[in-house]
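In structure tokens, the next block holds one chain alone, the form predicted alone.
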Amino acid sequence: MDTLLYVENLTVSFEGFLALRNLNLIVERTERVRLLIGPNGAGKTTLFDVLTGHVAPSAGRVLFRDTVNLAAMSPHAIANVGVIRKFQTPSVFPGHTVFENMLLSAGRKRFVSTLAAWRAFTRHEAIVATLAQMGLAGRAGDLAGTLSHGEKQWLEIAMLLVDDPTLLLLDEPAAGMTRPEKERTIALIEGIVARSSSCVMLIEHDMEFVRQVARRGHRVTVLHEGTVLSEGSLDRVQADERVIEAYLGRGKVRGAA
């Protein structure tokens, strides 16, 4: 295989409950973007969490970089090789300043080592890099707690970028957000697949939001009752009659997804 991320026949259940049924999903490593969509309970972020390892599956198989088994790692060691997420709800440390934020981000991972020194310095560079890029750069100083609701999307999106992941998976960046922050997030996703190797896989069920995300041409997955229903172009899974027949009625495919 030369997959980015390899999901077979993902089972999980929950008392009995299946969250996720038999799932197959396959990201290629030459993917930048890939977006889920589905209802609420189509189990989105239940796969989030098996692929951070906050969830363990009842069967099937999640391969990172081919070899590499999500599945059978702590959410530490997932981090470590590069699966970093993003919650829905942004976690800063609200009394502590935007550069401090990343700062104690960055620490999580590889500050203690003989070349601490070295790496703190190159870190500086990378924080003040990543702040700019997110157009935080002017609130370094500022405490993360006064910041607006999408800055702090934007920061928290930045403290895991600084880390340089292979996978960053975004859980409904756009929620609560204003019209003018919902298109800066997206020119920053633009930016961030444009100038750095991540793939970004992300949640979103504001439908305008996905248009603008996918119109680069970006796969879309559709999860219905805890299996992928449709796959392909945004203009593909919106006219696929399976998922015109799942939501008819509901608003869900030309509306909110």
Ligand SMILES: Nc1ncnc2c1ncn2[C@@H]1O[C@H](COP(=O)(O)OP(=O)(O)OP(=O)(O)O)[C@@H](O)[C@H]1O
The other form holds:
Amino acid sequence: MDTLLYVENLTVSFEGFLALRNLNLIVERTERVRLLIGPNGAGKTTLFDVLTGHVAPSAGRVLFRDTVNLAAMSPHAIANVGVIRKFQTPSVFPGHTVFENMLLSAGRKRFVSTLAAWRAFTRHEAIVATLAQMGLAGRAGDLAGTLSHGEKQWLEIAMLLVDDPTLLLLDEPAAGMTRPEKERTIALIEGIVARSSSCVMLIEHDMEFVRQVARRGHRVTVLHEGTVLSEGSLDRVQADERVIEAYLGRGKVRGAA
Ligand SMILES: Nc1ncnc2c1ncn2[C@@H]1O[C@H](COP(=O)(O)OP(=O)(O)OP(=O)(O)O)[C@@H](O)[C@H]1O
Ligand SMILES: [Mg+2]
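Structure of the form predicted in complex with the ligand, given the form predicted alone:
Let's see the whole complex now, leading with the same chain.
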């Protein structure tokens, strides 16, 4: 095996309700972005909850880099092996500056060293570089509470990047954004995977957003009722009868041609 993520027969039961049922998913180490779509309640966020140790599976296996059993680990231990997650709503500290938010994020995670001075220096450098990468260099001294919704989302992603994630899980990062902010988010995600070896797993409802990301050749996985309904190129999954069926009642896959 040479997989980044190996999920086999994953099942999650909430008092008998199966939020995930025998879900199988493989993300290869060479993949840069995997898109995860599906109707409301399909189990997308629950999958992220399992991958980050917030929900324990009732059955199944979750292996990271072939050998690391995520299902047996705490959220903290999972973050330390490089699986880092952004929740659906932004959670920055509005009363602190953008730079301070980055410092707080870096401080609570991996920056553990006895060489305090060296640590402070590398932390500072890493923060400056990451803010620049996310287009926030000019906002470093501003209170996070004064940022636009889009900028808050980008700051939160920047706070996660300081950890140098191997697998970055983004749950609807473009929700509530304007179209220009969404375009910017796509460019930033492409920048992240171009400049690092991180793989980004991305949950998104906006089909125009999905289409633009998938155009770069990234695979799409469609979840429905807790299991994988279809997988492959966006063209392939959109042409899949089962996918069209699952989205019936909502017309079609939103924005589909
Ligand atoms: N803690 C919980 N207790 C009980 N049921 C839950 C819990 N978390 C999720 N569920 C249920 O599991 C199902 C899957 O939810 P999940 O949040 O994973 O869906 P989703 O695909 O992320 O949907 P959305 O697109 O609306 O965010 C839903 O029916 C939801 O109500
Ligand atoms: Mg969700």
